[in-house]
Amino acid sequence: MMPESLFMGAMILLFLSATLTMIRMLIGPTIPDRVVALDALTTTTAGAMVLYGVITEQAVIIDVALVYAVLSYIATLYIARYLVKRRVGLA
């Protein structure tokens, strides 16, 4: 089996995972469920970007994926902090 076909198989699985995560984000019963789904979706997207960068041999896409993943992590922390403050009654 060629490495390109393995990468394409991985991309298909990531797309399927992103689709299922998107469904969870849309129907999540609570806000924390939706935040976790959003974080999983952005992580899946960053993984897909890294795979695409490897397939096309473009290192700049991998760099963009790393920045995207860090910004997603910071956004998730900010949302979690906001939800905790709201629950405590500080926000």
Given for the second form:
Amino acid sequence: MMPESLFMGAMILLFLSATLTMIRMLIGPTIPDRVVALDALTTTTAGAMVLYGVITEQAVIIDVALVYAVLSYIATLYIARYLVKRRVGLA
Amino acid sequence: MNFENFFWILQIFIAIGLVGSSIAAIRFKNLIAAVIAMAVFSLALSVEFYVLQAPDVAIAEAGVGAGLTTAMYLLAIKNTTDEEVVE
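Can you return the structure of this protein in the form predicted together with its partner chain rather than the form predicted on its own?
Zooming out: every chain and molecule, the one shown earlier first.
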């Protein structure tokens, strides 16, 4: 009973830090601030997804965290590439 | 802390994220900032599907929201004229 309560507290703290990061995304003055805030928010939420899979004892739904980590990496790469070169795509 | 209270605390956090990011996606004048706010909205919606025990829908939402729409919106912004992008 006790480790589940610890996991629940850790997940609530992760969501609190995600909320603070989202405040930075809302009030960030420049675009790179918002991009870094998006990346940190996605990483924090992937960790929270893994903790939720541990709490509910369902190993299947941890795959969502894996897929979201890979895809958010691609999204951040696209935005960074647009900001640097004003050009997206593979070339 | 039992699971019931924990579930409703999570629902409150996800609701704050959904409402805040959707209002930001509407109100931002910079198009890149609006795309980033849409990515955050998709993330919160995926977490909501995840908490409601629908992991396949969450995987589909993650693929469409994080990978596909961000790339397609950036391609569309690149192909429009520069007067619309306020730096």
